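Next up: just one chain, as structure tokens, the form predicted alone.
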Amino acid sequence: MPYPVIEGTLESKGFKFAIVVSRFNAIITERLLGGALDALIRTGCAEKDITVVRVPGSWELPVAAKALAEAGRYDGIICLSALIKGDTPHFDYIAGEATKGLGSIATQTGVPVAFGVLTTNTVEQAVDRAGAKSGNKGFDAAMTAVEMANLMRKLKAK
């Protein structure tokens, strides 16, 4: 091959993670938080090295997100939640604003910061992505932690 390629693995024995989940929807985020815990231990994460830190909705996320990123402490930062659209624009307002703080904070930090943060039109399609049949999107958002904490190690070190 006659250029570099510098990827991340899906092994996360050593690194430190931190889990943002809200508690509004938390019949779903609950569905989440398993799923990303799932995937931490099975690529190789300790107990000991994750951290859960419940928020109460996804408003909140940006905020906790922002701490935990700025302490230094934690190799990467999965946030979860979920928003189910109702019938006012309030919806579209916070899922905005989450999605722009979180992607800020990951820009502005070096932390990758995942995003498992469900916006869904109905309660079925959040079960759906919660670990029915389309998945479990916080066993993906930890997949990808996982995988950007890899990366950026291997980047601070070239």
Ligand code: RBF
The other form holds:
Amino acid sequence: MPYPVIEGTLESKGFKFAIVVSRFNAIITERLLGGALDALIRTGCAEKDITVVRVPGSWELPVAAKALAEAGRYDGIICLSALIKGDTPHFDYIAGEATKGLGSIATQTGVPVAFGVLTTNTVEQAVDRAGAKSGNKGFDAAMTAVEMANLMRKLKAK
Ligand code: RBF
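The structure above corresponds to the form predicted alone; please provide the structure of the form predicted together with this ligand.
Zooming out: every chain and molecule, the one shown earlier first.
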């Protein structure tokens, strides 16, 4: 190869992850949590290396994620919640703050923060993205965290 290519692998053995999951819309978020745990276990993460943190809703994700990132104990943080527009007049405010907050925590701390926040118009769409028709976005977010944790380890070793 004429140029170096650095990318993360999908192995999580020896890495530590925190999963922050919202209780709001628990019917959906528990499925996202199941998907995220499945991804971590399948990629080799030990159960003792996974911490699950519950928060009331999407709004609370950034403050918990920030504390976890600053604790310095985790290689990646996976944030899971479901905002459903039909029920949520505050949808745009909450979604905007959660998105901005999680993005800036990742860039400021250097700890990968995977965004597993569903933003849908209906409950059906959320169900589809939590393991029914359109895969499980919790699984996908955890896989992203695994890849990024591996990538960050390589980048820091350079
Ligand atoms: N949190 C979610 O994660 N998903 C939602 O769909 C959602 N809808 C909400 C609708 C209203 C009107 C309010 C006031 C809060 C909602 N929350 C939702 C909760 C929010 O993220 C947060 O937990 C609370 O506002 C308390 O800070």
